[in-house]
Amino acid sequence: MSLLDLQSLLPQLILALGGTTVLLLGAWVQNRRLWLIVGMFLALFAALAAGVMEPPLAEVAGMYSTSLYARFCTVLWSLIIAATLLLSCRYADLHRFGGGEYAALLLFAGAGMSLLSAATSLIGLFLGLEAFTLVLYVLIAFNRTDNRGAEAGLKYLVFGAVATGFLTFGIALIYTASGSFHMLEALSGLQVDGVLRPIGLAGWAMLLVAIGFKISLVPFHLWTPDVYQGSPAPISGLLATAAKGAVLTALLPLLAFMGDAASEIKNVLWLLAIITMLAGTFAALPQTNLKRMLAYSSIVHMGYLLIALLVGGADGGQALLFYLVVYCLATFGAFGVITSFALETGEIQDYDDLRGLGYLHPRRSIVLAAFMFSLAGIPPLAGFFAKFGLFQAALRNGYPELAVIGVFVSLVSVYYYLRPIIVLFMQDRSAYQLRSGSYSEYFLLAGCFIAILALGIYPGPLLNLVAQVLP
């Protein structure tokens, strides 16, 4: 690889190799706060890396893509690795996580969700892909006092493999009907006259599981409410945001260099987004657990989501990268409020713990609320825009079935965003005094309040950023 390479890939490297430092330097000093803070400098210096820093090549090995759209998914995932890192400052004293190989597993997470963005090639998509689900595997059951977390890291990591073996086997059938890995032309040689070969819809099939499996689509959503369960809530946070963003980044180039021929594809993602907006809505309903109802929640956004992919071109990709950013503050920052009740018996998470407490904490308790808004798309905050977008996007494209899906999903979603809100300010008996959350807990669950309020009101900016860096 040479020094161009190397300068091109500065981002990925500086996550990367900065996370190698933190593990080994974190082997001699024993310092919990300093290596978190130090990853969370580390991700920040790579997300300015990326958005400043002008590449020197186009493409990377013919495995990776340093274009804008490429460099945009740099920026937003190193961001919520350093604000992973950041959270995690008080919950890692209070669980006595070692500083720095959790830092460095973070940071890693974070190289493999980039490359995973960036991939041209089928082979890139793969190491992007498991360079940071290996990750997730050992952070899901982190805290090895909890018996829920060892739980929870065996069920991602068994579905987890089997994922990945669906993944390998359709990769190898789509190269075996293109002779190729590199993605423009590996999807294109699986087409004849405009219809996809046998060989390579048995390949697109086995790819659809196991993207399925990643980013919990119905029916592969199975193991998604009991690890958000019993992991760490920042991680738990993690998950629902830049894991799943990362996949459906990579997905929407791998439809735009289908052409003509993804309507077959097209056909069963339309099942998809049916089944997993409906069935995670409805599953939704009765749940008594904040951080599994949060689970079930992503299960319907990424049907939501599916929407957007549907619908391709400029519409379908902006719809896609605005609604992602929103979900992601509002989800990170619903984790991050229950990362900062987090206690050292554990997490703050059935309603019943919940009742009374937005009289106790109210600060909290108040921004947890508007996050529940966004996500049930309730104005002025940006989830409303964000899902107006997109369900004006599926009817100018032909499909007003998915819109009116999405619209009735929505509407039924308020009923179990609004369960915990009400329980929080339900004075029928006494609340328990929880700890103060720390400065940077409020800095940044302030911070999460004040962008979804900001493009809620004024999405401009943003919509014309990520119209720019459409691939």
Partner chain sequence: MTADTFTQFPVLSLLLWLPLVGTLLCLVGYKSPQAGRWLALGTTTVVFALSLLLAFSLERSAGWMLFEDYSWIEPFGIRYTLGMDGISLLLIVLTAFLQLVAVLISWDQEKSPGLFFALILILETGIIGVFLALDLVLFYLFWELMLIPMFFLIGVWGYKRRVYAAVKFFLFTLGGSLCLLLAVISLFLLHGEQTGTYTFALEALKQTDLSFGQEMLFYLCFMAAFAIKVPLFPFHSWLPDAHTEAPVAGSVDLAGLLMKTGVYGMIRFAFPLFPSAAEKSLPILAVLALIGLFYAAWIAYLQTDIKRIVAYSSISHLGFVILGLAAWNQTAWEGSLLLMINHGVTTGALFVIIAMIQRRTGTREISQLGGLWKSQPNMSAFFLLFCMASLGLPGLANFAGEILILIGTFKSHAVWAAIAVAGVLFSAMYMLRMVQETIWGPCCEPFDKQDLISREWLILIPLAVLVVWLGCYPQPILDPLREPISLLLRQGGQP
The other form holds:
Amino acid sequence: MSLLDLQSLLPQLILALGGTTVLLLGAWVQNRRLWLIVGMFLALFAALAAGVMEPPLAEVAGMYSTSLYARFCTVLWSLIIAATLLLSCRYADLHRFGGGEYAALLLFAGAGMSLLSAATSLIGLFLGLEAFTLVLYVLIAFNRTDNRGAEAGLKYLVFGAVATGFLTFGIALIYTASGSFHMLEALSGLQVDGVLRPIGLAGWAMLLVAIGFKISLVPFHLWTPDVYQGSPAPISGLLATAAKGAVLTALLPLLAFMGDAASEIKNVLWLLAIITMLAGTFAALPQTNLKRMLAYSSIVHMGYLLIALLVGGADGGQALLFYLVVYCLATFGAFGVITSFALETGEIQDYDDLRGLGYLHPRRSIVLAAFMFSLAGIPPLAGFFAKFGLFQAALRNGYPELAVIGVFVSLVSVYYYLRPIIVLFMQDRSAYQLRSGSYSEYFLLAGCFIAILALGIYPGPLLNLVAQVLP
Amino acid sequence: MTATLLFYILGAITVVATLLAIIQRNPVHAVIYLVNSFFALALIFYLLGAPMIAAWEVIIYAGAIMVLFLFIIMMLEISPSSDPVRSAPGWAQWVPIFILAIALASCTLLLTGLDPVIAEGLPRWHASPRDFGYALFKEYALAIEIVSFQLLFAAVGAFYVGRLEQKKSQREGSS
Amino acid sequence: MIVPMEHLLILSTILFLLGLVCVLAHRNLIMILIGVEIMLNAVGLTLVGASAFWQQIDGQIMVLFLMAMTSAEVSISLAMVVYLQRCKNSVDIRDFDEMRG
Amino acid sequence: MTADTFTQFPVLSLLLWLPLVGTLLCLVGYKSPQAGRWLALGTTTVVFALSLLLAFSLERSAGWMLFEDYSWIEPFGIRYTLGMDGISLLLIVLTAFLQLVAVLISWDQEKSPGLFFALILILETGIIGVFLALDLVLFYLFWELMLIPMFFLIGVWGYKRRVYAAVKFFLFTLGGSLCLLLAVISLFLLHGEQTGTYTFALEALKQTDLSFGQEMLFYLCFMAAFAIKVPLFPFHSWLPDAHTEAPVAGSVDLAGLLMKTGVYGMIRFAFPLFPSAAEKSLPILAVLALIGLFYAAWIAYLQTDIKRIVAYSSISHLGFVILGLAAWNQTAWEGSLLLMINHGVTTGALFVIIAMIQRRTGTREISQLGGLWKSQPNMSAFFLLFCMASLGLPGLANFAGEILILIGTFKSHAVWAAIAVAGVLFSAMYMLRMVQETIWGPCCEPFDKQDLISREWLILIPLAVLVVWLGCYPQPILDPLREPISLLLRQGGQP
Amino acid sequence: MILLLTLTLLLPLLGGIINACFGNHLPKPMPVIVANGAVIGSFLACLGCLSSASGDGLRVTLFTWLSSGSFQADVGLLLDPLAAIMALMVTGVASLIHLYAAGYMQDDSDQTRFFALLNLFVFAMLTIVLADNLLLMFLGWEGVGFCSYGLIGFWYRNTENAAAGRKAFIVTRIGDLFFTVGLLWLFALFGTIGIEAINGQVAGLDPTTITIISLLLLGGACGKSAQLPLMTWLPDAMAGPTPVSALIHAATMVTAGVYLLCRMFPLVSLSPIAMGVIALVGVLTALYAATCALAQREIKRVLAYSTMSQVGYMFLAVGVGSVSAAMFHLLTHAFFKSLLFMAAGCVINLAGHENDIYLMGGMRQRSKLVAGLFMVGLLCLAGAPLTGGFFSKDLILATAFAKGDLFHQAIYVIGIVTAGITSLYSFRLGYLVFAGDFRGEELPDDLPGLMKWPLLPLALFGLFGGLLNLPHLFGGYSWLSGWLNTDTDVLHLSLNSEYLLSGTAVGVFVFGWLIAHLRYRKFVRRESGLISAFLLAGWQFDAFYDRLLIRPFRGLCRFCWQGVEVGLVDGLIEGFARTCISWGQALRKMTNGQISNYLQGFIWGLLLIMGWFLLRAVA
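For comparison with the form predicted on its own, would you give the structure of this protein in the form predicted in complex with the partner chain?
Expanding to the full complex; the earlier chain stays at the top.
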């Protein structure tokens, strides 16, 4: 491992080493806010480093690429980590989180995510994925005064462990077939004359189960609402955005490397996309808990993103990344609002508790409504152009049926996105006054809101950027 | 020839031991059976030319992890006798699950069996610890670092989760 | 030649599915975790076999990482077991169904 | 000031975005009710003045009187293209006028007035945008932009079943819009594949070669969106609820403007883009329009909520409008557009009056109303006037449009026109029933016996003057429509 | 001249607008003065431009109302002889009735509304009369309908009054539908809606088309003029104030249908079938209404039915091809019928606002003048020899007779029978009201002078209206026919038949009188028999229409609303929503919180994928 290697992986290094440092120093200086803020700045530095510094190597140790794509993802996940840290300031105080540990774990999760997105080898993929999964087990159960947190942690743990088994078995099978861990070789070794070998199929089946768990595709999604509901709101936000996004961004090159042989897998993904969109939507309809609804919404959105994955190529990639960014902004923002509504005794999740809250806390409620509209894909919010790009890509590349189903689903989904808005603004008040949020939360929410709006009105720059970074 | 025979014997032992392990209702028994299984597996590893892995199988799995399991079981005093109905599944549960598993196994095996490459034999091959070390620290140094970080943070996490929450225990104590 | 690769795969698949069966059948969290260990061992077996098959060391190294990761996971899992036991005085997963719907 | 001045200056954008500026100001001062009111009034007045200025100073021409085109979202081939011809101009003047009315009638809004007026102003931007946009995606954006404020207006400030109505409205219209979106994207892709230039510009897309099947499919998707907004007969279910539950400003906007956007979409987009499909569909369109015309009138006849009666009457009138479009000739189209404007004014006025009645009596149920002439003769007189206009009394607003539609339709399809004539009878039946139960008959004692107050006079007099003027001398409205309509008809191809 | 013509039309409009907008702010007598001034001014203006009406007439185009493509509708006025005579009648009678109304309404608090509507009515009526195109005529046509609606329901506190207004509006509108279609068709045929232009081009048109269009126009005319089968509104319309009945429902509006047919006579006359139908409708209505009038108890309803009957005669006149006869009867009828109505108003006032003739009687003693005037009117109505009514009715019947064929003979017979019945009910009314002693409750009420004096000129006109078109037999020279340029209408019957016809007319008049004299000279309270109940209810047409049309219509509406709208359309939508939700509930049950359940999801998913792959690999 040379200095050049380290330099190339500087952002991840900042995250991991920074995490360690925070952890160590946190043992001495017991100041929660301080470490959260420090952690946030470390994550921002990592993002900056990834964004600005030109890495000297194209690939590190045969496992991680330093392509523009990987750097873009690194920036994205680092920013989400930074946002999570910022968002957690008041929340951590409320629930007496160990500041040092919390910040350190989050930073390391960020490192894991960015490694996952950058992986060019199956080992790298495995390591990156496990790095943040392990940390998430802890983070989900981080609030130790909450039994639900424990339950959520347990559920994520059991499923995570089983999924790890499937993932590694898949990798092992692929390795058995191809004799290499490097993705390009391994995946091309899986095919004979552009047709996947049966053992490759078996390996992919295992991989798909694991990935299906991570990005909660139907029927591997059942854990999602429970875990989102139980975990601390900032962590739910992280789970719904970066944790899923990292897996998706890793999957994009994985499928790309497959070339034509991916069609077999795409068939399955096609089916999964359809049942995910439909089942997720219908299951979300009767929900009366905001976090559970968002969980189902994230499931549906993963279905949409699968469409982009299926389309593949430049079109699909562009649609995927743009959609992902917009989705992350809105979903994270929504969880941010939940965080900011949180009380010492628990979070405000049930619609019954939100009734009429729009008049007590208009700014946060309006922002939440905006996020909902964006998720529903209503212009002029960014969600519209995300869906627009997605449907366009689907139609252009011969998936009209998916576009039609997507359109149908987004119509039905409007109903459950409207429900919290209705509850907030259109029902008689039964909610009680909550405390006013902290400035850090306001800052973050305003940021998400402005980004959603700006991207909805002028998405050109991001689209161009996304088109550039695609491999 | 002996190696082949040995492989089948060890394989049988592994499977039987594992099977016995999973149908135990008492976790302590299960762990003991599993240790047997792991020992047999370690020998298979050795047969396949992986002495280092064989050693670690014994040290880490059979030694560290299983002992950790035993430790926790005993610490928490989880005993099956207290509530036998709840702690272990009955036949009614096993049957459908085994059927499912057999279906899955046949699918997987049929699929892999369709691949002509797989039918080739495993050659005798030996990876010395030296080769292993070279490869590990030259090519996979970065991975080692990542794994070490993982271990560190896992330890931190485990510590955080497992630590007694003082406030909470006080609150519970007072109530 | 020791055995055909296929036989090794059969063995590891059986082991893997035994682990899965254990995970599915048991309600005791500890047994579930044991099941996961069995699954991961099966994976290790496959990897070692493949390593021998291709006569490459990488497979074995992957096993090493797998073991390391497993131990990390087990440490967290068992800490979690302790924590859950303290929360609900139970390690039966059926007791953890507070969130549903 | 000459037309040249306007071409130098992006006056369309100014017109379009002024209300949004007002919105932002309203939002900033949302805690002060006074600020919201006056800001909204100021903004709408300025917009109205500007639209009038344009109306008086621009030269009539067949093409675009004003045109703006800027680069916007290059990766998707979307441009910011606005254009105004006579049709848009008139509809924008109507919009600006009705918004002014909406602001005035909601003057003493008590529940969060700042937000209320902010929403009204956003709505204005959305509607003006729909009438100006010439890029299909830009059009779609404005099309959807109308949704959110209307959703909130109904849902927050509406009456008892407001949430149901708001959601129904939202889902219905969105359902149609999504079909439109799919068709727009598909058309864009097809055009791109054929020519290599990927663009959403309306004029360019008109040149796309389509097989008949494709054309029909796209046409149906477009029409789904527009027919729901209009609403055409089987797609109207959202309307009675939305109109009834909306606050008065919402009802005025819904009936006066939002329904018009559907018709506008048909003549500006659906017909010229897919002429042969449009041609094939005309009989069906006419049949649906006729069914709607009668069906809604019959249902209106039995309603007991006066707002619902007016809501159904809107469906009926729009049936007339669509019938005129289906007749596909100059006279009928001029009549349709004229009727659209007339209907906007009369129905808007009716909703305004109904709001006044409701404020005084606390009810809209005809069983609890009656004899209002006794206590509020002036208000009742206006009510009578607008009802008469609505039932198509010659010399008042609606008649001029209806007769032109009938004449045009009779020329091409005598039977349709002959049937449609009967619709006039039924509109008289429900309107007179409403008048009878409201202002005639024995008295119900309103708790507020105040006749019109000065602000209400201020609203009603211009409306009344317009109603009479449009009925007696609609020529100034018809003149600017002539050339654009004949252009559109030529593009659509004379069937 | 042009200015005068414009003023004729616009003065009432102006008066109406002033009263409508500012009437409530003017001091008390001002609205009345404005209204009367406007109408009288209009009358004078009309008189002023009368001289230029002869020949081709006087025309003014004020502005273009509607123009689109080849369609053009101007606000254009045409004062030709027909219009002039009609306009003069309208403004003249209206002026008198306005004066009368000033007295009649002097205590009403709402008189501004009344006079505004009345003025507007005059304006609308003049629009019908003066319009040079059909669309403008239609504007007036509907305008009078609206004013009639507003005035019938003037005393709106009583629900029945308002309902009567609504009925009038809607029933006449049914007729208007036919008119509209006819108008559209004419435009489609000729590319113009100018009345003269159309009349000038009709020759050579397909006879069937002409017949259909003529029948459509007849439909319109029937609605406005309360002819069979659209006549049910007129009796109910008597709910309005008496001046309204006099002006609108006797003199002017109800004759608009006749005027329309006269206007379009060049077209209509081309179709013998249509002419026959018109004559038939007219004579049947005349008979029907006359029989109904026999049994009525309310004084104004008697007059209403008689109006209907007389208008039927006018239709008959058109149907037998004599415009001048129709116009002649229209004019005389306008005079004596408005006289009758106004006098009836006086009588009602004198009887203490009592309408029921069974509760009157002996009114002669209360006001000699009113009784005299009323009797003049009745004599005209009954066709007493040498009165205006006698001559005009006679001319119509003679024209019908002169046609000579069987159909017209039959019509003549019905007409003469009706004349007898007319005489009978007229004298029945006269006896019941004026003979004997007062049967109601004593309630002295003096009449304002304004309610009496306007009757005098009308009585004179009624009595001597015959002079307008005095037949040659009586030494006249048919001035009206000459004025209207319809010299062809002048009959050239043999002297014998003329005498015979006149004699028959006198005969039936006397016959009717005699029967009335015998039966009603002394008031006897009788139980009303079946037949009289049937006649009282107007042959049960209201009930019949209720069964035939209104109930099925309401049923249809209810079906559309409850069945289609609520049941089908909303039901489908809500069913869809409910299905979605129930799927959601089903899916929700899957997430029951149990980890082992969730894990099974994994396994099934894996099995699915594996199975799929296996299938693909094998295939």
